[in-house]
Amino acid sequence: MSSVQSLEIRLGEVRVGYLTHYPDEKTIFSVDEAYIGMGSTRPVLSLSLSRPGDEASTEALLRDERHKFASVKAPPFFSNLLPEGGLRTRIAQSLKVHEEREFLLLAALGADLPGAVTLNPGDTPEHLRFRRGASGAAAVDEAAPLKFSLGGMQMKFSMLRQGERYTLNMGTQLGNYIVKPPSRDFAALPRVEAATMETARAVGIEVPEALLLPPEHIDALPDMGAYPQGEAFYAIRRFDRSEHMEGSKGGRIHTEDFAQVFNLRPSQKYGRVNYEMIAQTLLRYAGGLSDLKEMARRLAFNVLIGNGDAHIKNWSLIYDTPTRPRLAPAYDLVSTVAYTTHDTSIALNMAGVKRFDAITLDTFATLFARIGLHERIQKDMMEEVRVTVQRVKGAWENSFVAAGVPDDLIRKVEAHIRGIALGRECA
């Protein structure tokens, strides 16, 4: 780019401030002095910056300058709403920028990224205003066929549901399901995910809504001779789009995920982080003991269904109130012991464990007492978790069986549950 730029920041109808591109590819992302003059009332966008019951702490994150800049890629909070992997990449392809230029693809994608934030140049003060088309800006087509964003690796696409029937979202309407396609490299992937996730819906965990899509149900997906043929596809509910939607600008909830929250690139999900630094978290600034047990059952049923991928990308935050979250859904659960004999531990370190063999009831009451619980509380998140894994025992096989999972698949589920103490110690 040849002039500063800049992309107005909302959450919803709030202006939160401003994003700016310079000529040297920094980024920069400032506060707007009326969503800081809020106070207490202001919708929070990130629990980087805010401590909910604590305006001072909070005003004084909003100010400080520090984690608010990068060079070629946006400051992390922003580089959190892109997506990874091949949806990026198709995505930039068809901007025609490189993939790491995360100012242009946000400002491609911002009409529509996850949550309720949007970036657009609508409002922005006419000298820094972003022009689409502009020089240096030509990656930013109003034609591209992609005008969504996802995170995650993953492929995936944000569609409506009409009915029956599924239809790409093209940036003239918000998608209200992720749909995720069959992969030549897993066999059988969609079905794994949604018996998976039925499985938590059956345990007590939230999840949304999760069902398997025959392929002549999806209209305007481009590609579709890429995938396996005849295989179903996998849909999910987003929690982050309301049940009543009014074109383009309605809709919206907002949410984050755990690397927003603590302000880490999506490249360092699995290593900065531990269940610990979430848990305290959830009980400090979110829904409190609620939460905490919610989070309980679902690492007992990620350690029980062999889930070695619940990184920090796959916890998140949702906003039913605008000045306080708590824990979102459960999504993007999978059994991934069944595809391979190399996933031996759960994704982030459990009071100093990792191993899904080496994780025990003990393992838990570690977890619970290091987050300070008070010991009646203790028991009663320690009964939790060995309710859920009997529960998790008792219902795994009949869902993979229900979504039609391969029985080679099944089998390597069922040696997992079979082979870890946590299942012997709840029997």
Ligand SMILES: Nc1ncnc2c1ncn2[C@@H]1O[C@H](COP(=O)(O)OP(=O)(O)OP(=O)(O)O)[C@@H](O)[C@H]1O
Contents of the next structure:
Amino acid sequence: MSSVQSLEIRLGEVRVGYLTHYPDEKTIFSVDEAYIGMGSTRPVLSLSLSRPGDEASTEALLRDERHKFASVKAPPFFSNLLPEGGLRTRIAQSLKVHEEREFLLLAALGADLPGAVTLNPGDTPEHLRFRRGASGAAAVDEAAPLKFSLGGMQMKFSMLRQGERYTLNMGTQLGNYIVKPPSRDFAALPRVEAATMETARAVGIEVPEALLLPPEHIDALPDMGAYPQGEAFYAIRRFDRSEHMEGSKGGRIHTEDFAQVFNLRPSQKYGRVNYEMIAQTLLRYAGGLSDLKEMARRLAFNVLIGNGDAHIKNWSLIYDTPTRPRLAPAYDLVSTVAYTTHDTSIALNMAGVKRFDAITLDTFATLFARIGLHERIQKDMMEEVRVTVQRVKGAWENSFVAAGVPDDLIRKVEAHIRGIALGRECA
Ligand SMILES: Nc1ncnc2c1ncn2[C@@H]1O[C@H](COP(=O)(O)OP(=O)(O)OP(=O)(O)O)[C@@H](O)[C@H]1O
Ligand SMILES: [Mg+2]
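Follow the form predicted alone with the form predicted together with the ligand, if you could.
Every chain and every other molecule in the complex is listed next, the one we just looked at coming first.
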């Protein structure tokens, strides 16, 4: 490719700026003056570029050119809009582009990204316009079957629900469910995910509608024969798509994950950030104490149920108010101890501790003290932790049996819950 190419970045109807790709493989994110000029009414693209309530710091972040360019890959905010694993490989192969060349992936999928961001050649100045399909091997194959983007490692599809049926043939509409096929590597994974999510719902965590689908309810999915035959699929309602969706423009609700908040790449989802940092962000710039209480519930839940995958891309913010986010509903809760016998730890450090069996009420108390909560509120949070632990112990088995999780996996979850220190402390 020889010429400069560019995509217009919109958040809903508002133009945020441009993503421009240069022949040396650099991609640069430039922010529009008019967007900066909106001041405190500006819809927030990312907390990495905004300090709600502090316009001077926000403007400085929007004007700061660091972190707004990358080579081959896209700048981190945009990298995080793309899939990581097999789904990325599949999309890149169908487009005939190298899977690291993220600008080209974003150009192809820009009309259906997570949240309310769109990337389009649309109103881009003529000399910067990305010409779809105009340049040899980098051409976008209009016939490519997958036109949506979703983050994460596992294979998944954004599908439209029509009564009992789910389809990829959506015309100009957007998918409103994420559908995950069963896996050859992890037996009954859709059932374990559905069971874990239902347990979370039962203990008071905010969870979108999640369900198991018989494969015959799914239309127009490529490679149907590749999945274990007859096994249930998992589906979850998308919280970034509203109930009322008119055409391709409407129906998007903005979201971002915590890799975007901290301006990190998907590959940095473990290790760079700890739960204190997420908690501080919620307190200062998102839903405050109510978010923190929900986070406390989710942490206690993850320890008890043995979910070792609560990394920064499995926590998101949702912007139902465009100028201030709150913690998004929970997703990707999986009792990973059903599959692992060693290395059983939560994904990020929690007051310096990671191993499930080393996390105690004391760990939670340290976490709440470190983020500077008033003593009375610390007590409140500790009570929430205790109650959640007790509720998980009472609720999990029903959910796992109802979801049809195989016995050997149920026994592994049971052994984990019985053995865990936090569970014994909250008898
Ligand atoms: N119900 C939902 N509504 C909107 N967005 C969602 C929902 N569930 C998941 N997502 C988004 O899709 C991404 C991928 O989903 P999910 O985390 O379930 O996939 P995964 O491939 O299992 O992830 P991982 O790489 O953590 O194993 C999430 O990081 C989140 O941004
Ligand atoms: Mg995930």
